[in-house]
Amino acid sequence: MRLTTPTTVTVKAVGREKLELPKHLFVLAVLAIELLPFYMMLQISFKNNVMFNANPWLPILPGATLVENFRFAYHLILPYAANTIFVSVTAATANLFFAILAAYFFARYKMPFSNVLWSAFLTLMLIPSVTNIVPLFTLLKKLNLLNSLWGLIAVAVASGQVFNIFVLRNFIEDLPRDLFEAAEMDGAGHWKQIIHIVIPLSGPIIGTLFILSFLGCWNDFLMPLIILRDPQLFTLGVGLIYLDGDYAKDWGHIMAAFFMASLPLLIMFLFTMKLFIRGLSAGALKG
């Protein structure tokens, strides 16, 4: 019988630490690269152009410039942020509402050629969204939805259906059928089955899809640029590009506005991180 001496244990522990060191250094390097843009945005938001040109890389102590830059950013992005929150929340909510109904139908009921219909539906995921811009613009013009937040919401709801239905349909299919049969025996209709069975048991994945839909609407730039014309209706993505002047750029104002525009996303992700991870884990287990 081979005995393990304390010296052997120490050597093995040191060997493992040497193997772990490159991994830790690699992770730290990746984090540094990922956080560099955020660091630059934050420290430049404390400066004016003179300070930025003199020292673009290192931060300075916040002072009067901090107050002036963020006061300007607050008054600038407040109406844009209100429009963006309205569009993102409304579109994400409507997106999930229609996706749950469609996923429930595809998962629970089979009709002739349902597989063909489902396959044809999934082919929409293969079509690049850029190819639909011209016919989409023409359709919105005929429907009088140009230069309207409701037109932007309608586009966001329609474009997010395929992915959400695809994920929810697979999730609902894996739910125990005994629950639906018991609900039907108790006289529960489709709405009650969705409210009392599908939504509670699919809560994590629904929350994850809501977050993804919200982020997609919040970060959308192309469609608001095409649809909106009135500056009072601009979302953040479109409104912030007008900070980029033709002849001069006030980098402190620009970075302060970008920082304040990113705060809602940071706060939302901090409070919903556990739900987001739990939804991804549930989806992986179901798959």
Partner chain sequence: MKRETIFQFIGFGLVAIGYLASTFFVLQRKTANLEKPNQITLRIAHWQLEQGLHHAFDELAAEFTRQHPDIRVEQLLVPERIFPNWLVTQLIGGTAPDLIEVGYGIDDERLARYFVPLSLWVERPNPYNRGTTLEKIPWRDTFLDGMYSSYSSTLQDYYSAGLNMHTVRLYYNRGLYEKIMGLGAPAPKNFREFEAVFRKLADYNRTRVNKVVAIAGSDYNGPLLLDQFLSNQTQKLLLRLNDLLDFTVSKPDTQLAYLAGRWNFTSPEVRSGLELQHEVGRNLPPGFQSLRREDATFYFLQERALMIVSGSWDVRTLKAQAPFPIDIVSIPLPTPENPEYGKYVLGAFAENNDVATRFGITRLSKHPKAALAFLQFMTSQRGNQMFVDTSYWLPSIIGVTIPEPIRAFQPITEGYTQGLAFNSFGADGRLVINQNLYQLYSDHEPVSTFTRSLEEDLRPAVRRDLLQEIKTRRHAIAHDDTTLAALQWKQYRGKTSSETLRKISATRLNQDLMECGAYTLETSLDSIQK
Contents of the next structure:
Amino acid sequence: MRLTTPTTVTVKAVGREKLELPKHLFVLAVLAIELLPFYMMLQISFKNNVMFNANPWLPILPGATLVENFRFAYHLILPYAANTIFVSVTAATANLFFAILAAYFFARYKMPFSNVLWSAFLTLMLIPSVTNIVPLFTLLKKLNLLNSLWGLIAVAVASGQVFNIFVLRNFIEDLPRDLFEAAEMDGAGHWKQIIHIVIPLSGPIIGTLFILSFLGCWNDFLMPLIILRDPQLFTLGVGLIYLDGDYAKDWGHIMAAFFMASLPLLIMFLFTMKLFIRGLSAGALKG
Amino acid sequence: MKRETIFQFIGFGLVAIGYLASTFFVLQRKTANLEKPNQITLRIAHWQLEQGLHHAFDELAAEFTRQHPDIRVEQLLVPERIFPNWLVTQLIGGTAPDLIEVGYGIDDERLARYFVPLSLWVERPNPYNRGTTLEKIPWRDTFLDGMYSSYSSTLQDYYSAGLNMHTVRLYYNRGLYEKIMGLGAPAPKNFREFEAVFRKLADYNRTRVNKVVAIAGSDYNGPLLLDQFLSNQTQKLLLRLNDLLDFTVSKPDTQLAYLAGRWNFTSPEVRSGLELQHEVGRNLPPGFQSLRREDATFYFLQERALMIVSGSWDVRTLKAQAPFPIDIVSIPLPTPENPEYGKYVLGAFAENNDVATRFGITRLSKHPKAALAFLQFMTSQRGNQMFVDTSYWLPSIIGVTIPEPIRAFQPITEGYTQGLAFNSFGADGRLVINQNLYQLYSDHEPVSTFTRSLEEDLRPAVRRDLLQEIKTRRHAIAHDDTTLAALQWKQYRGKTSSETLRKISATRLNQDLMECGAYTLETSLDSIQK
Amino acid sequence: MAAFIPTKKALHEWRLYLFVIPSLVLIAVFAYFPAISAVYHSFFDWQGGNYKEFIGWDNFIQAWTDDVLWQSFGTVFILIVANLFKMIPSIAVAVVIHRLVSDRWQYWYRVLVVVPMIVPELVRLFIWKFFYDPTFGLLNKILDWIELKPILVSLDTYVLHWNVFREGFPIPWLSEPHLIVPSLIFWGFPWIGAVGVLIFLAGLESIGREVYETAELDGANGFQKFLYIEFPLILTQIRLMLILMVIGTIQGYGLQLLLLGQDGGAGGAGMVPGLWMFNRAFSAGQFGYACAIGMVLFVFILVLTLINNKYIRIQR
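Return one more block: the form predicted in complex with its partner chain, after the form predicted on its own shown previously.
Let us now look at the entire complex, which starts with that chain.
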């Protein structure tokens, strides 16, 4: 399987435009509903409760309320966002680093015990993570990882291993063997082969897996809710739950905070959208 | 293609920059926290997210640090909804803060296991009362309730000390009320006038697009109001259950009486209470059981509800955020004179002066002495006055003056006993009731449907709760064994003091009482089974 | 294919094992150890502390007679069936996007499909919760606006007898036991999963334009084209998403926890096995019993996976 951009596969046909309009309408309608939460979040963050009550639907011109809402959101979200970025990026990077090493091992060599080890990974797919949560909690307690960002990172790295190794192994196996053999002829060691062959050739897939791991971490709220105690350690997940727990709600504040919480992802996707789409579209996760 | 690569580089570059900044932020915070090596940090956790409350705690903390520069106090505010889960996680995880608000998610078993008993200190004066009228008075007797609320009758010990009292009142939107009832209309004084408000409001709504709900409701504010009606109608019933005529019918007593068939949900008193709950409950927004406390507050503040029932704890939030004048009155419950509902009623309740916002010291605390000091500081006359002045909450300590804005909440101390409530049941029993409670507010034969739905599941649930109660007491006995062993080992080593002897005999007495209670419960349960 | 290294040579190449050891250690500590510990502790009366008491099969006997647990399995089964249907919009959108002639539009629609991913899941969850609000929520306002409410009211009066849709009263979506499961099912409408759509599109990629033209010459309509051309090609992807969905649904409880609370909402109607396990552990403090519930869940997932492996094989 090779990565290709959509343009090279399909052959253009002409003269069918009249059938196109309903398709466009369908996709647009579905996407419009899908994007509704985003729209609501954005427009409510411009308002305070009184304005929202008078006019819940339509956007209004930005005013002093907007500034007020976003000032609140900025102060609230910034530390949470910093924690979340720290945890998510560290976890995703470590996750992929270890996964690439292991995938390289499994894809390139058939060592004694490698079958046993491979089944050790595959069996893990059968064990539901939800059954582990209670003992995992006591384990973290013994390891002194409760109320610590490292605890979150450790769990996230471990839980992402199987999936990433699985996908990467398939991918590396499909890389042309000649490349590796040529490199070996030149006296390149395993590290060199990984750095010069595996990583460049599987760039999009690694990028895609990175984004998926990152998103998994970013969106998680159950583990942080259980692990973290101190407010200064909170990730966005817990922080937003705490915000939702206030007794008197100011929807403008809340939506502005939600928007701020989305901002890092917005920026990241803005720049890596193509890579992500290409990685997934190329059938990376065929299974 | 080229542009795309540049884009990706910028993207990952931004991620890298964000990451570096975040890492710097995370790591520098760690060192910043260790800046003062000689200072210890006390952590105090509570769920009081009401406006102004954390300022009150901050003030107390600042004043305390001024007196003890080596101690810093940090607040952990946890939303009520996740507090029980949060608490169990922290207790079992060993990361529990030093002082924790007791009451929500803590049963006797957890108290016994995770909290420090305070009996040693309650009989000595609170050192922070030095120079006041309470200087020589034991800590226990400086509380308005004599620390009654802090005492666990099952565990025979004091596990907490509280900051304030609470009473529940009816808040109403004065402007809207006058629009509906006429200018200068007085507040409803009894149940009939209360009903009249509902009728007038229905007329008012007929001509309006945006309907006004009579009473803002939620899973929280609803029961605050409605439970009182059940309690009101069962006053006489509860007296009947009080065999010893000592005016205390404990929760296990009520549950045993239920199992023994001495009362049930079809008893006329309970039925009348449930009917009232249904009648009044219809004036809350439909589905109020799934609305949250903050939704109810929002309804009221947005003038979509005429009234809201809440405690003195909400005065600050409501008065600060409402763009309209608010009046506060007692909930108009039916009195004995009421022709329809007066039959089972004794009269207005004496409001129990239970002390709330009680904090316990966890056994996991690394600085129990400092924690005790802060607790005593908060419950000293000066500390409590400080707290009350900022929070507008009712004080818990003798000699503290009530601030002007909450005079309407001053507890009524003279009156009759309260009756039954849903929370007379244990955890499982309450779960069964809560899961079926929605039927009480349906349109079709609400009361009978509700009581029928309880028939099958409630009895086994109550039995389970009582068995759990027995287990809890036995656990407490086993727990005391450890204490006893430690004390006797001390005595054996020849370090006998009168204090040790007193503790040994008190602990033994405690165990006997526990055993007694557990045994009585067990035999009663057995006899009911037959 | 992987290079075969016999045992003799392996001793020489032992360094290769170092590549797999970090991952192995990680999963051994954070996945296998907890799993084994869960099996072990399911036989104990354990409240999370140091004290525990062996009680044999008692936890499992309790689970067997636990009505809440079995009801929660019923609920999760309904949700799985519903999620099966909720996969259709993703497939439909993928197919329609693929059928577009213009590559440019195809690309831009992919981008638009991905855009909702920038909203953190939790934010989506809270916004949807806000939509369901009886008085302020979007859903009730839309129902009033398109005048669907009277239809629901008469449906309730004559067919359902749930007594939840009433004229003049906002519909309490998340507080009526009858409505909780429907609300959970409707949650996330129109159920487009960005990852799903992109993966389906990847599967469709291999269909050339000429295949469609041949089909059109044979007079195939839109649905026939789907059935005979597109569906077989994305079958692998559909199976993959199916497995992920089933496992995700049966384990999931975050949505229920935040939307309905730890008791599963009114009447416990939204209780799912994962939430019940969470509730028993972190609310009741019965860690041993929670582990036993986890074991029951594990057996269910294992059986489902075995069925899947036997009948719905994925070819790699």
